[in-house]
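Coming up is one lone chain in structure tokens, specifically the form predicted on its own.
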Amino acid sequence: MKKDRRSFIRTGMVGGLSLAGMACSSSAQEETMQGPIVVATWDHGVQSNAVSWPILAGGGSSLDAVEQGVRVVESDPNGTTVGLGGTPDREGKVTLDACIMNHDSQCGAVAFLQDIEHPISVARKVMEETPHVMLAGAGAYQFAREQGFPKRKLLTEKGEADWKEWLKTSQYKPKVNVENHDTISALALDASGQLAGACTTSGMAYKMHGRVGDSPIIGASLFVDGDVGAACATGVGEAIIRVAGSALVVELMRQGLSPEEACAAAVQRIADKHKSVEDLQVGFIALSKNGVVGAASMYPGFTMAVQSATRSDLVNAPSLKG
């Protein structure tokens, strides 16, 4: 039975799943956690948090934590949605998008970047070394090489074989994610109370060459306000862009909604803006400046990894559908 708007927004984390080496919570329990916190999207958020947490626990910055955390996912050749090993576009090219943002509204992004393993670190260089927010395509690649990033082939043998198989029919249709991985987005609050976030992806499989989704767009895939909190997104980027999803979540938190309520309201907004949301998966996670976390998605299956001094778990987000 479908949930109505109010019941969905007020629903807590539900369900549970088992993951080797991780406890899985049946409720996000909107507790206020003390000290550093890092949260990340999907099951591969566990990998990211495992790198981010020692940085935070050692007194490091939230910006370093999210950057280093998502880098490990960018380097995983077995992942097909981020960085090395990412599924190519319909021309057989792996193109990457990423952005990063800190508590003070400083941000950087790259779009349609090829042959560079760590777009998140290039995005940080854009933020710190240029007067711009975003570089794209050949210009982003040139900047990356000038900053010392090595050229690397990102299309793996398996990725190429799968692409050639896809070419036999060349049918493209976005689908609800059922593999528990997608864009890797991470948010962190460090011991000094500063927030930061990062987002990185190879985008939709077999997308049109040149397509850019929400992942490098500040306000869509990621938004951080040091006075309120931070939010990030995953799923069909076009739908997230249309409502400035992550900025919307943060603004709803500013108005008094909890992180979970704000995420749920953003998902509802997307549903309201589309005639049909069949096969349209989106998910949001949020972290308040006070250490409260929340998440919500369109369909079941979206997970959020949470790591703090008192918690280490993987939770299922409440969903509007299913």
The other form holds:
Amino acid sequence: MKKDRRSFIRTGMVGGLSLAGMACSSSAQEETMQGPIVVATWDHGVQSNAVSWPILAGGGSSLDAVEQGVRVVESDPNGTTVGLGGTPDREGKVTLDACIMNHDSQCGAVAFLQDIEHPISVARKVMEETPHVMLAGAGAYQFAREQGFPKRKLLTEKGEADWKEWLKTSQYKPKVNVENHDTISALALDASGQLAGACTTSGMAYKMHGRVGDSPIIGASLFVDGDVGAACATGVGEAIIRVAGSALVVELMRQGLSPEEACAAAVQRIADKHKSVEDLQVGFIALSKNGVVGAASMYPGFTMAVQSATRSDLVNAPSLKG
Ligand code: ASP
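Output block for the form predicted in complex with aspartic acid (ASP), input the form predicted on its own:
Let us now look at the entire complex, which starts with that chain.
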């Protein structure tokens, strides 16, 4: 029998984090929050929200809030899963995927982009300055340069040393919550009631050269419907693509599920389609247009950072498996 949402496991407080001044709660609460809200994936969502929040609180747009928030994580050389300092593919190349979407179903994406620090802003330019939704590889790079984005080496000394160490065994085995996948995705609702979302990543560590995950794919890593809500994903991208994960979450919300119920149902769908696959971590977060947030993951360890006028906390997502 399928587990329903009540069967999802709730874990305790978030521990071991330096989150000065932040409360930590043990589950995604289903309260309706008033006013602007921003939510973001994993612990680095706190960093992202810290930049998004003043924009929202000052009456800025949800689109600006999510873009500016995730840019901070893209620029952090110590983050090994996004932008600068991202773990390379098995040929030692850092290749980036990102997408952005607004309340009006406008969207932009870049895939397999190299040598550009802010793929999320290139994705926004694709949305705003081109007739297309996605640019990839050399074309995305050429467009970025034309738009004035500087060339930047993204492989750090540490990233290179770790890659050389990895080459000794060359084993590709995504692990649960271990630094080789931790996309930053953010969703925001602004003071005028408009939703937006952004997602950016260096993808799975030591992926095949040319591999593109869910992160630049609208409907997989991110989906926004201004009439319903928004959702975004992290984890093993292939699994998320197979079920059109974020679009699924939003469609389930349209049918009346709460954000948390919808995230849990999408995780359950992935579990059903990957019965023989172990250690497959995926996580979803969602935000309804009415100001309700929710999250769920396959395994414990996935967190969602929440920021509104009344909340500033890091939530341990309920998980399907122990
Ligand atoms: N979803 C990303 C990918 O498959 C990885 C992650 O979330 O960290 O590329």
